[in-house]
Amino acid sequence: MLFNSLSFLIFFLVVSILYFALPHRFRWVLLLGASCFFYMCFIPIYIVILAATIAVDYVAGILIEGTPEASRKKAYLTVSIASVCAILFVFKYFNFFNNNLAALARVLHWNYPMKTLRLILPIGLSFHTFQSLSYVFEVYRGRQPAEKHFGLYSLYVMYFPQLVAGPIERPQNLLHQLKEVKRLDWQRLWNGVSLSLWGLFKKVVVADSLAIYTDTIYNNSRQHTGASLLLATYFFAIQIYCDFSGYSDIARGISRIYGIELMKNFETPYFAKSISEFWSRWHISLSTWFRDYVYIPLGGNRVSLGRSMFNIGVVFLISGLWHGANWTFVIWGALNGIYYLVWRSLEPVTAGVRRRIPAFGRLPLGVTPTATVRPWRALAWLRDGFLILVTFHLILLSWVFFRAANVSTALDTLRRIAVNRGPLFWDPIIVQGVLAIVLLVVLDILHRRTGFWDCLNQFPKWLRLGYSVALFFGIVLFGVDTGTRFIYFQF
């Protein structure tokens, strides 16, 4: 059941009506039952895997909190991590490592009898595994009391708006909201609907339009020229942003209707002026998860420069592998790690430039702007624009590995882009795609300058109404009706 389907709309309307009709004490039962139904619509039997993860970390949290001995706390934490990660490994990574070991054995002429497992990856397994682990980590650190109510803890892991593709919530943010009494608030409902419409617009109008061209080119990359591959790569960069951030916006909008605020997962990342800024704006829930539970425990930046750089490299490699059991994702993670480390080493230079150029644009108190300072302000804009373009194109290069089916295809794609320009493969969808991108950029600039989605109540009602109506008709008139899955469902 996809967010961009009629079946989900019916499901959501039924759940929402019942949610506000039921007394508060029964609402968690409704949401938990709805979440189980939502998840079982994909592969019903896999609810057992999710239940096993929930049970392990629920028990681990209680044992950790009730144990005064540090060594036993750590032992319970270790068992919890090992158990849920073992489930993730079997379904997501076993065949990847097994196939690579088998290939190595063939090269070395060894006998390697282990066969590939015929398993389908449970949808969203990486997301709810990390959400469950974050609960255990927070209980272990003493920052979250263990949840004794098994149903509420299960709902924390299974909450259907963000079950499949996040954002990855922390217990401090979500658990207490599930316990609070919520009343129907028409202003909040309207804001939630508006945010959901924006997410749906990004998915079905922008992402799915671009996907038609991107899939056509990348699925037959050896038959297309470098010009077509380059355009498809640009399209994919916008496609994956609109696809994933669209899902996050729908999840946040639905939750806002219920009075539950989920964390923001994207903040105009393609306007970032550095690699570090990009990763503070892209998939924020995952970036902060790795920061808090991997990077900082490894020593963070409190260690020597060399060790700190090693820690960053480890985080990006794990992040790449988290996205998929394929060498393309490992290279994607490693490439972004290299970007981050190189950019960090250049920070003293870039910081000096940033300090000097704005200094020319500042005026003493009481002095009116004159034409003499305008060139320096223009220079600051040019500097920021240049940094945004460099950052975007570095990320664009890494998306080639993320999108390609394998490493050889990715390398061949880069080669064709560099040396085999040729004629552009034309498709009428290009026009709609370009117009959609232009509209997206304008609206993202609006949000970046005004914080539109963070302070909807501060804008006039006529503007919010007009905006929502325009989005609705845009979805109806220009939306791609293919029921395409969200890209991050595979993770």
The other form holds:
Amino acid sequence: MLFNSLSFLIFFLVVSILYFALPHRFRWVLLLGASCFFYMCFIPIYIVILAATIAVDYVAGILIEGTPEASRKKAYLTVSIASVCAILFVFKYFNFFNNNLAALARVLHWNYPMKTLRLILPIGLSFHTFQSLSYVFEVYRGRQPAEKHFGLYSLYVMYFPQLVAGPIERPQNLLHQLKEVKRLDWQRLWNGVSLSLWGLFKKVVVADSLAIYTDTIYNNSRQHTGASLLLATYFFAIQIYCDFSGYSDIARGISRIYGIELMKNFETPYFAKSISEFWSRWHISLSTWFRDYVYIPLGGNRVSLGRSMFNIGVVFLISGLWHGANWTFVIWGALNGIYYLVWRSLEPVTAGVRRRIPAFGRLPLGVTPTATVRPWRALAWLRDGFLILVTFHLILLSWVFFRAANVSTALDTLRRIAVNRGPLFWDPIIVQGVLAIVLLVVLDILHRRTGFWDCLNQFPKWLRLGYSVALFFGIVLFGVDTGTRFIYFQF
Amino acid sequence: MRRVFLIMGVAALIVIMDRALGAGFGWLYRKTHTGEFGGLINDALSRKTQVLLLGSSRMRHHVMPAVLNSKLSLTAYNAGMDGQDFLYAMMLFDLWQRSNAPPKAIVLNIDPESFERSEEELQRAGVFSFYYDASPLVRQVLNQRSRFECLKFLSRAYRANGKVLAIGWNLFSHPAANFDGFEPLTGCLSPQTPGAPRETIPTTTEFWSLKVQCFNRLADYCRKHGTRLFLVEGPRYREDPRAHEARVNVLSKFLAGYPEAELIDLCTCTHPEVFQDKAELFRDGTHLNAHGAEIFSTMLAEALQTRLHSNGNLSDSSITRTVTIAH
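Structure of the form predicted in complex with the partner chain, given the form predicted alone:
Now the complete complex, all chains and molecules, led by this one.
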């Protein structure tokens, strides 16, 4: 059951009506039941895997909290991590490592008898595994009391709006909200519906339109010219942003209706002026997860420069592998790690430039720039524009590896973009795609300057209503109606 | 109470806007006569013709109605469409026969694979969404696209889904005065191009009940109105004879239950002297270029002439099955 399907709308309406009709003490049962149903709509038997993860971490949390000895706490934590990671490894990474070992054995003429497993990856496995792990880590660190209510803990892991593609929540943010009494709030309802509509618009109007062109070109990349591949790569950059941030917005919007605030996962990432800023704006819940549970435990930046750089490299490599068991994702992660490290080593230079050209945003509000300030303002705009373009294109390069089926195809795509001359493969969907991108950029700028989604209540009612109705009809008229899956479901 | 009125007001506003947008786009859509997002359907429905040509791109780019016209002295219109297949042909015919007199002949270009279930084909049937209320067949096909499709069609604006830009574009382009549906393809294959790969050989075809039902309706119509129904197989570049044989066998077996239908086989295997290794006649592995189309149209016209004038009577229903299979 996909968010962009009518079946989900019906499911959501039924759950919402029941949610507000039921007394508070039964609501968790309803949400848990709905979440189980939602998950079982994909591959029913895989609920067993999810249940195993939940059971292991629930018990681990209680044991960790109840043990005063540090070594025992660590042992319970290790068992918990090993168990859930073993599930992740078997379903997601076993074949990748096995195939690579088999290839290595062939080169070395060794006998390697291990067979490939024929398993379908459970939907959103990496997401709920990480969410479950974050609970155990937080209990271990003493920042979260162990949850004794098994049903509520299960709901924390399985909460359907964010079950299959995040945001990866922390127990401090979600668990207490699941316990609080929520009343129907019309303002919140309206905000939630508007945010969900915006997410759906990004998914079905922008991402799915662009996907038509991107898939056509990338699925036969060797038959297309450099110009077509370049356009498809630009389109993919926007497609993946709208696909994933669209999902996150729908999840946040739905959850907001129930009175549960999920964390923001995207903050106009393509307006980032550096790689580090990009990663603080893109898939925020995962970036902060890696920061809190991998980078900081490794020593963070409170170690020598060399060690700190090594830590960053490790984080980006794991991040690449998290996205998929394929060398393309490893290279994608490594590329981003290299960008990050190079950018960081250039930081003293860029900081100097920044000091000389004060940013426009730093002018006090309400101050009209004088004749002497104006040239600086123009320079600051130019500088920011240049940095945004450089950052965007570096990320664009890495998306080629993310999208390509394998490394050789990715390299061939890059080669074709650089040297292959020829006409652009024309498809009428390009027009819709370009118009949708223009609209998206305008709305993202509006959002960036006014914080539209965060202070929706401050805008006049007619404007909010008009905006939501326009989004609704935009989806009805321009949405791609083939029920395509969200890209991040595969992770 | 105020809130209830507000919600009702918003709901009413959405319904009114939906109706208005649906009616407005529907009106504009019916003014279009070009474009694959529906304009060509409108054009086909407005044509009175004696020989109706239906099918996919292999009909649209292969058969020149002008050639049939001069050879048979009958008006012809090519309603083939790129990227479409059997369902498109059936829905178009269902709409066409509602406002036109029965044709003398219907020529259908299909492969055995055309009878299989195809989700992609169902999605592409969305070009008929403005005709949802006009035909039960269109409704039946469109409702199969997803479980709650009939609910979606309660919205009038939904009928314009994915077509708004195309409508805007096609409003300002008009077909040429002598447009007969045929679109010539330019360019030709390199003689080094290999033929169809082995994997394309059809072994079995699972006939989809909806498509069989559609074909039954077409056959009934032809029987009732004395219309001759021809299924035509066109050439492929360097066609594998085994693939051709398998394809024709599947079609012949299926057609055995339909005495009013006849298969005309004008493939590379049956006419090697015309098409074998003639790269200059093909635009790609499955499509003829303009020159190839002219030759193919002449061959088809001659084949139709023999069959339609066999007893000097155009409405003669006696049919001779002349399928030649090259071994």
